[in-house]
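In the block that follows, a single chain appears as structure tokens, in the form predicted alone.
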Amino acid sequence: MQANANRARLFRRPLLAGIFILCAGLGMSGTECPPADNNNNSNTNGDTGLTGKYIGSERCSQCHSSVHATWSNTLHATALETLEAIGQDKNADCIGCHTVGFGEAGGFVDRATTNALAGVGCESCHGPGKDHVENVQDESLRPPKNIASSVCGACHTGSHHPNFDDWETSGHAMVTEHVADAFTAGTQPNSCGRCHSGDFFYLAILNTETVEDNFLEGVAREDMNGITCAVCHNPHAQTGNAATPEEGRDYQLRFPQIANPTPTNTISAATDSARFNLCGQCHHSRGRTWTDTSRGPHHSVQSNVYAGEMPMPETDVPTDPLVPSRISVHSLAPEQCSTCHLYRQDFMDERAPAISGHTFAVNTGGCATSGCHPNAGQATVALTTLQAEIEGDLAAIAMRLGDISTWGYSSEGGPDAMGQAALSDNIKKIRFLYNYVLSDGSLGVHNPDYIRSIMDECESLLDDEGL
């Protein structure tokens, strides 16, 4: 029953997600929310037109005071003021995304008559609140909270703000197919959901709820939330987690944009998301070591490579890794991962629209604006040269190892259990290091010197094996 209840709250097309507080649950009696505060939201204070289905965020604050207080400090709360500051507050192409319900019955008209609907308020994302406040005990009337990126995408779209458009082309937009198949079959959310399911992340990580493995059972892949805007961004509050925000901005990141963990090679540390930055909440090791014979490193070790570390078996001496730890020179980039993967550029004109960075593809423009490289062109040359070097090293290692059926992991075309037991420790170490580099996906860019050390160690071990 719990699984089905969770499921009904979460899916993005078209089901909605949310946890809502009844006024009665806050010690208030009756079936209605408190009346509007005459000092803040009355028909004598610029709200004579506030007679329709929209009630304004101040009315919501009568029950949801803490959320309203933090929202009040965000740029959403003063969105109309940003238009007024540049003389665009009468521009119909802009005002719809800077107010509540503009163009709809009972929605924003102007400051003089519907001032309570100025800015991006509660009802911009949760929908009209009039029916809810008039009967708070009717669950069917509660405004929904939806974690789908399409909610944000209603405004954060187009040539000026293409965040949603870019995100839709990214790997974050859809649950990985084979993982989604398992979720639909009613398995694996608690092992894979944190990084593959926005629905799971919202419930289990952000709301610390217990989620049963079958809570997505029977749900189609296209109806699951991937890593949506609300997974990385807190829609209700400034957080101070951005490293170098533009003046007046915060980006409302749920986790710090930068982190500089001391390299360590224990499994417990390598898998501890609390050590890493925002991207590292998912992009970190799952704990596989060189002694594993079934499967190699998970394709999520980017933060560990960045820190210059890899997990070692608990039976080994963690301070004596296969390769000495070496922190990446790129850890000095002002926004770390975001410097290259979230390069941003303001709108210039329709031929040069804004760049939001939310495709998460590498843009060497960030290498230049960060001051790390003279220009994007030189950064691109450095990147492609390094990647060609590491790609060549990997190819040479694979050639020396020979047919993968003689040395690969058992689940990936390698020998069976008996053959795995017969492999030397050197071969097991080589293949782990080889796959560790492949799993990082950057071909050395995340930590050039560390990856070169790994390549050197592979060659030394191959020499020892006489290959």
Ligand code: HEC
The other form holds:
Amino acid sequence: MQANANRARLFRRPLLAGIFILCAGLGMSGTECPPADNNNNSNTNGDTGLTGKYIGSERCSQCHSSVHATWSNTLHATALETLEAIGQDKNADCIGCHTVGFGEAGGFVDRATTNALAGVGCESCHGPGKDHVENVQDESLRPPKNIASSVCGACHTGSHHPNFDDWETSGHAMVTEHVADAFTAGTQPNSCGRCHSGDFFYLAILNTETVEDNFLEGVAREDMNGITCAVCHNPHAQTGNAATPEEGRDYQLRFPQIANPTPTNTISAATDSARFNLCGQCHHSRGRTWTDTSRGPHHSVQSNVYAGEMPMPETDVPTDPLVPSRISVHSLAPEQCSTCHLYRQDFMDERAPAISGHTFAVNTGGCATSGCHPNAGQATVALTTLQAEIEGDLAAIAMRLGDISTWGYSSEGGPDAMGQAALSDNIKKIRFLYNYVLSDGSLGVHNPDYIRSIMDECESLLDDEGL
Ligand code: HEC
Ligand code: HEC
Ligand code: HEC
Ligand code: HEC
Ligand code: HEC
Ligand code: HEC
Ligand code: HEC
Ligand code: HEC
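Show the same protein again, this time as the form predicted in complex with the ligand rather than the form predicted alone.
Entire complex below, previous chain first.
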């Protein structure tokens, strides 16, 4: 939020004087700004129809000028031009999602009477702004900053662009059950929230605010925000973070879609979000190493496996890692994680609706359109063959280790504290490596050769143990 001196001045003076300062700042003279005019091709635009609660994005720019400036470069701002270009701007079936408040009292009607409401404007997401603008000091009238996906889902839905519908079916849509229970009880946000809670991510990570552990106390799981649209997308700005956006598009991603960290094996690097891409902001190690006895690596080690690294106990650094680092062949995939997990396809007809990729489930279509594999069928064969190989290796290792009560972590029915202390280093290393592969969840796909080296290392450690 820009809190510059200019705006502070605005609030202390009558609004007209504020506008005067603003126009003067833009090199204009007089006491009135020229009328808002989004469409330079036409001189029949007007705003006589702005009689209700909607006032148009131009008005917001008086005080929120930097948000307005970046928003005006997004495709949202020109969504009505998109319809005009194909002669659909008078089609009532289309206008609703390409303008502000269409069909509502005081909402968009046409360029001639409500030009300020053309396109997807501030009030499309924030609701009508008149009351707020007339009394900016009244906090109760301020438009909500709502990161819920339902805000975007009002438009990004249906067979042409089912991003919301698909997202709703994904694990990102709800805070993980056990974690949500802790939040409701007033505990854990500062240890689990940065990856499991959109609410926490927004306040603590994006806005660097201090958040108390009880900030979601009493809130029901269905009222919490998981990994919502606004966690991954910047609602106000193009960012240049997409790897291969279609021409004229940007996707407004908050973090780069591609990152190629140099593999390292320190806890501090393995847990450092700044090294990783958008998905890796959360899908990275929580720092557990082979010496931990209560539990294995968290379910989130995908980015580390992709980079071919694993954290080592600080005392072992810089000694050799358990397995040599090895960057994944799949890190060359043109959109990295999104290549496989966000495969998209345009709408063809109602029987072949668009695929938005927002279930985040793997679709081997992406293995082919990326140019990496000849076609989806062959990619599926390669995938199932590799996964079968790694599953076989994992089963063989578990077999050689024997009953989990003799070697497992204490949280999963393994030996008690004394028994843990008695386990050999080799057994601890084997179970860590074994669980590292399980936690990654791809059964080898994220980094085939690295995972194979891990399997080999397990086998040779088992040999050393005489198992
Ligand atoms: C005359 C100045 C002015 C105008 C015009 C204005 N705002 Fe604000 N807005 C404020 C002030 C002051 C605040 C509170 C201080 C802050 O957050 O910086 C605020 C806060 C907000 C917030 C944050 C609310 C919160 O809970 O923190 C949003 C969202 C917002 N405005 C949206 C809009 C929208 C949308 C428009 C246009 C429809 C608009 N504003 C027009 C002055 C203005
Ligand atoms: C009022 C309807 C509406 C709402 C609400 C809405 N969008 Fe959109 N969005 C659109 C339309 C229409 C387009 C396409 C504009 C065009 O290409 O002309 C679009 C385009 C986009 C794009 C593509 C931008 C690009 O450069 O490729 C992204 C990303 C996006 N919206 C994200 C969001 C997010 C995130 C939210 C919620 C915070 C949201 N939208 C809310 C209607 C909406
Ligand atoms: C339910 C809301 C909604 C309705 C109704 C709607 N659109 Fe859209 N439209 C969108 C959204 C959201 C996008 C952005 C799609 C994306 O980027 O994934 C979009 C994008 C577009 C685009 C840009 C190209 C593309 O497909 O991404 C065109 C063209 C378009 N719409 C035309 C139309 C036409 C023509 C109609 C009426 C027949 C229509 N829209 C009705 C929400 C809607
Ligand atoms: C596509 C939906 C969407 C549009 C369009 C949109 N906003 Fe927002 N806005 C959000 C969301 C979601 C948040 C909360 C997340 C964030 O801050 O990024 C937000 C946050 C804000 C905030 C608080 C930011 C802060 O850091 O305090 C302000 C102020 C604001 N918007 C003003 C505007 C103005 C002015 C416009 C039009 C120029 C606008 N927004 C357009 C969705 C939108
Ligand atoms: C802000 C944190 C965060 C970001 C960013 C994030 N994820 Fe996730 N992801 C999670 C959490 C938390 C879960 C576990 C949800 C559950 O199962 O309860 C998850 C689950 C998943 C799953 C498991 C399948 C499912 O539906 O549960 C996949 C696949 C996935 N994410 C892929 C991705 C991809 C690809 C990206 C980047 C485009 C990404 N994630 C970005 C936090 C995040
Ligand atoms: C560094 C980010 C991060 C932190 C911090 C984090 N998690 Fe996770 N967690 C994830 C991701 C990402 C997944 C999803 C991985 C997948 O689906 O394969 C996940 C998955 C889970 C799952 C399994 C979900 C399922 O349904 O399969 C549980 C349970 C869980 N986390 C609990 C916690 C708890 C409790 C905390 C805090 C003590 C925590 N996590 C902290 C990133 C994190
Ligand atoms: C976990 C991160 C993540 C979440 C959550 C997420 N997106 Fe996306 N989104 C992406 C990525 C990554 C891309 C770029 C995909 C690509 O490169 O093909 C994308 C692309 C898009 C696009 C442009 C491509 C298209 O589909 O036309 C739109 C629009 C969009 N997202 C809307 C949404 C909406 C709406 C939501 C919430 C319902 C949402 N996203 C939630 C990561 C996310
Ligand atoms: C080459 C394709 C590919 C790339 C690139 C890729 N993945 Fe995967 N991922 C897979 C496959 C295949 C699976 C196993 C899915 C299955 O068997 O259903 C998987 C599994 C996962 C899972 C576990 C899903 C679950 O249900 O628990 C998560 C989380 C995940 N990937 C996240 C990521 C992240 C984050 C990245 C980027 C660092 C990434 N993936 C890169 C193909 C890929």
